[in-house]
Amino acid sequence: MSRSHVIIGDGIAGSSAAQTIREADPDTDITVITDEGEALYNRILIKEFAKGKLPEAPISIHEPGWYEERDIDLELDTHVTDVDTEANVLHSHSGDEYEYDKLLVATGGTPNSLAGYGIENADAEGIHHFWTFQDARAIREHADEADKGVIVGAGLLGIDLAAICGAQGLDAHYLMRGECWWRYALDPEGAEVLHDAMREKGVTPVFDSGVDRFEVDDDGHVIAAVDPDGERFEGDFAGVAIGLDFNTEFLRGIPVETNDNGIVTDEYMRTNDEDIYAAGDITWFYDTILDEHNQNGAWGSAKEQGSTAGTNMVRDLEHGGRTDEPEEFRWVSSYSITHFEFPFLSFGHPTEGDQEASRKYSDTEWRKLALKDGRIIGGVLIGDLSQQSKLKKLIREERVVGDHVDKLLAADIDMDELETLAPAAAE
């Protein structure tokens, strides 16, 4: 019997689930659908590819022979509108239907603009959102030839924005709400590191500050960035990185569960439609470690998590329904980062936890750590990465070190002292 299995989505999370199949089964049909007009790149890559650092050649992962090869259907350009859950049927734009037995939905998100909130001019040319690699194509060539630039949005992406102004030479300033960059998993202490390393390539970090309004010129391009307080930044090259929209539109009015976070699954990538998975940003999954349902679309994270619903999804197949025996979804994430020439690490969820601990070793080397129920759930390390696989070892094992934070702050951390105090939870 023919079995058929269709992914929405090419980035890493729906290609490692298509490999995943194709090598879990050879005669399935499988095809992947994408609204993008290229096969999977590296999204990763493509930051130092708008710096001006690397060519495009690298930055592509699969071209089109890799799925002709496996003999899976790519569709590039194809916008799925709905999905008809009864008759197992995706609908495309131009009317295009796609029968499937199971169904990966690993969408992503779109970049949230400024103009939902109501800011004037915050669609004006010359204002970037980075997300894709047609963006940071974009981004690479304005930035080239731009004279000045203002930088809004103080998380991992926007600081990839300042990051390729400090590349490109472009002066900038870079607007935060807060009183430091990532203020959410960063203090001011540890924050001080990347700003003075800011600083030095010509961006400027401006703190308690935002967006009211874009100043334009006579032909609709971006001039200018005014802050609620009337401060205002010249820049005729603006990035705005405010976090994801989740592309869940096409789900609206079937019954799949979903959030404000994206689609809600198990911990084995499965939603509440038996036949439907999904993996990558959009998920909201339950995690294991946290022992709660959460978030994370780092590229590791993402693909692991697209090798973890294809394994299920080719299951559930062979068994005639959900796999009494699925594979689960259990990582401990990371997102690394070398910007301002300045290595930054955060692993796992540097935000969450009921308890922290943080130390600044030099100028330019400082650790965080986020801690629930006396274990550690995740962390940033800045300058020195050299213990981030004694950390996650730490989060894995569920080891109960709140009692012992001076030791997990130690230049180097002893681990055969941390085990000896603190037993694994399975121990």
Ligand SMILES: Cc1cc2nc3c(=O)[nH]c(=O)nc-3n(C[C@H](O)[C@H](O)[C@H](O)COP(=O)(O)OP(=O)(O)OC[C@H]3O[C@@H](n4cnc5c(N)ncnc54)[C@H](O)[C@@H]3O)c2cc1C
Contents of the next structure:
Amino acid sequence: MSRSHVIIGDGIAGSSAAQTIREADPDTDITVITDEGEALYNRILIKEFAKGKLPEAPISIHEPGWYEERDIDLELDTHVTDVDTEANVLHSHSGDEYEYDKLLVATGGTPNSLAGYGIENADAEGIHHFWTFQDARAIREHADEADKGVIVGAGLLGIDLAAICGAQGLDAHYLMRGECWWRYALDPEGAEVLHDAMREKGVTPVFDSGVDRFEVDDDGHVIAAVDPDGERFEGDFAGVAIGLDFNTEFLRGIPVETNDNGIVTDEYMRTNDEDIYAAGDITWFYDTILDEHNQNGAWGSAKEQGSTAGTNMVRDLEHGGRTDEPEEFRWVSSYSITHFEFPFLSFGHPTEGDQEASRKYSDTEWRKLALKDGRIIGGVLIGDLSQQSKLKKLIREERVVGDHVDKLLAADIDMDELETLAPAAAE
Ligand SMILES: Cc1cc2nc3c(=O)[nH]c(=O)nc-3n(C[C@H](O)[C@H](O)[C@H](O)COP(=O)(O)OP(=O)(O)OC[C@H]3O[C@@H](n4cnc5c(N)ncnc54)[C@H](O)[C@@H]3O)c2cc1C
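Would you mind generating the form predicted in complex with the named molecule now that we have the form predicted on its own?
What follows is the whole complex; the chain from before opens it.
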């Protein structure tokens, strides 16, 4: 009997699922559909390309031959418009139909525009959003010829755009709400390390700011951003990174559970439809460490979720229903920033929790931990990453350590001492 697995999205989640499915089932039909014009590439590295530091070639991960060799049908430039869950068929923008036994949705997100917030000229020429390799090509070309830049969005993608301005020699202003970069995860003391590093690269952070409107020239090209206080920042290059809209529109009207954070799954990457799975940035998945639904926007997590989904799609199909032995996704996500002279790592869920602890060790070394119900759930390390595996282990073990934050902030965490003070609950 022929079987068919269809995957929407050829990012790391979709591609990793395709590879897992093929390894588990040599005979099944596998189709990967993407609306991009190229096969999987390293999304993490496109910022280095945009800086002008890397050529195109090392950014590709899978050449088209990779798919052929594995008998995986790759459909480029194909946008999925709707799914018929009664007939197990999906449709593309060009009217093509794809039948599936098991469907994986791994469609990630699309950057939000300030137009959605009523900001005048938010989609003018010269204003960039950053998600795809095509975006990176446009950013590289424009940044190379621009003189002044304005960046909006004080998060992990915004700082990439700021660093690109720095690397391309633009005189840039980085407009932020509040008193520091990534204010939900850092405090001004920790963020100062980053602010200094930005200034060194010619990017001036501007606090308690934002964009009220963009000004354009007669050709409709951006020339400046004006903040809510009326201060004007010139920029013939602008970058906006204010979060993602999750790509679920083709699921509208069908009974697959979604919310503003994407597609709801359990810890096995299954949706409420027995034949539909989701993986990667798009998922609002059940996190078995937090014991609640949450989201990870990181490469390693998306890869692992894709692999978990692929395994369970094959097992469920072989079982003829949901297998009794599904693989579980249990993962402490991490995200590093490589723009500056010192290492920077965010792990787990550093913006959440009910308790925080932080310490500055030197001008370039800082640590912050987020705890919930006495357990570490995430943190940020700046300068010294040496304690990351210990901290991630404590997260995985769900150790109740809230009364021992001093020990957790020690330059070198003594795990034996913590074992005595706060024994592991689970691994
Ligand atoms: C500039 C940049 C820097 C980053 N840096 C880091 C980093 O340093 N560390 C880290 O861990 N993470 C980083 N990330 C985040 C990381 O890249 C993502 O978490 C990861 O790529 C998510 O993978 P995914 O497969 O879930 O989704 P995506 O990679 O977004 O792939 C989804 C794919 O689905 C396609 N698609 C969407 N809708 C449809 C449709 N209807 N029909 C067909 N195809 C569709 C999209 O075009 C896309 O190709 C960065 C991201 C960016 C953009």
